[in-house]
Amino acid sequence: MTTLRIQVINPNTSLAMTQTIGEAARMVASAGTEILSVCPSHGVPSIEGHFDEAIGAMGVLEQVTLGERAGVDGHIIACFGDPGLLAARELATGPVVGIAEAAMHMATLLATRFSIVTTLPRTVIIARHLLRQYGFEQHCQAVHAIDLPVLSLEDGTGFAQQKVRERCIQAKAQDNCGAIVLGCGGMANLARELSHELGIPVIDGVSAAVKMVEALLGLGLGTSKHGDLAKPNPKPLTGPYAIFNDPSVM
């Protein structure tokens, strides 16, 4: 009997993606818990930069108010940076975790010292601003970027695969890191061999964030509506902000 339902986000718009992710996160899902894995309506095909964030923050925003409308548990932001996290916080009544910081709390656990995997070198970027705005910045040994983009994940050629095994071996190589957090959600179905393959810990944000939600609601907490994360002060939003008014604006 399901107890649980968990709403897995892809930010972006990429129906192939969100399949990827929602699969990797059945895979570590409990019994109970149901995942919904949905993307916006609207927005980009891949988040890759600062400006793709902020248009994928907003279908987050619509995916969270439409979650929480159907009643789910938790949500889960399944973009490595973590668009909109905060936002969504304030909209949310269950846990809201993004997979970043997941990731990188998960690493702390196991490992002294971790090194992230991504695609694009400006995501090198992004991921050293998440590092310190989490804290973790002296835990993380190095990032490196298989200087391919997003989609490349879902073209179905196996290569950008490849390119991410051999950046995670050269990691373990070159950094001495005891872990890696691999930083983009298309990489979620990787985790589990590169561990094997690897014999270090190779973390996944989609599979840790799941856990963690499941954790928090598990304890029977929720997102705090004291402070900066209380509910948005209500006011009168138009054009296509209008869905966060009332329930029957869609």
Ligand code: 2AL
Second form
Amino acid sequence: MTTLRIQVINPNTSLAMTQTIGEAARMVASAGTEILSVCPSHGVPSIEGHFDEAIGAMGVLEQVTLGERAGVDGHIIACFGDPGLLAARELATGPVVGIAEAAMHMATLLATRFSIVTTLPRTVIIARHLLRQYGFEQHCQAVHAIDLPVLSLEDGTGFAQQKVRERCIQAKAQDNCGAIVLGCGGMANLARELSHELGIPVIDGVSAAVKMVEALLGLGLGTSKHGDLAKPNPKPLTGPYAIFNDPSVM
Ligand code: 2AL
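Mind pulling up the form predicted in complex with the named molecule next to the form predicted alone we just looked at?
Now the complete complex, all chains and molecules, led by this one.
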């Protein structure tokens, strides 16, 4: 019997990546959890910088709004920049967890220092900003990039996956890190095998976030509605933003 419905939002519009993310989430979800994997109706096919993130954040807010109306219990933002995280929390009553924060939190429970392996070098600064924002700077040994675009993880050749593997092996040797965090939603299906091969925890944020949202819901906890994460002050939004207006007060 399904007791929990968790919406996993891929903030980019790649259907292949949305499927990879959904499959990884379902692999770890408890028997009573239904995973709904979704992506925005419009936006960017991959998120590789600040501009892409701003557009991806709008897609996240659209999907959180639709998910709330459909009565989902919790949301996961499945892009390593956690785009739109705090804004999404304003819209949601249940928990909203980003894959970067989920993976970083979990890594600190398993090791004193972790390294991150991400996609393009230009996304490294996004990870660094999050490390500072979340208070994990002291825990992170290094942030590495495989220097391949996000969608190379979905091209079917396995080349990008091989680069991730090589970079993780190098990171373990060079950084002497106790754990590795995978820095892209499209790497979600690689963690288990790499953990086994490297002999240290390799953490994928999608699976980490599923277990965290399940834990929060299991404890009967949702996003605080006291203070800054309360629902946004109602005001009439226009144009493409009209979707955020409360249909019950229209
Ligand atoms: C990401 C991610 O997780 N999904 C996406 O489109 N871009 N971030 C990244 N650093 O590659």
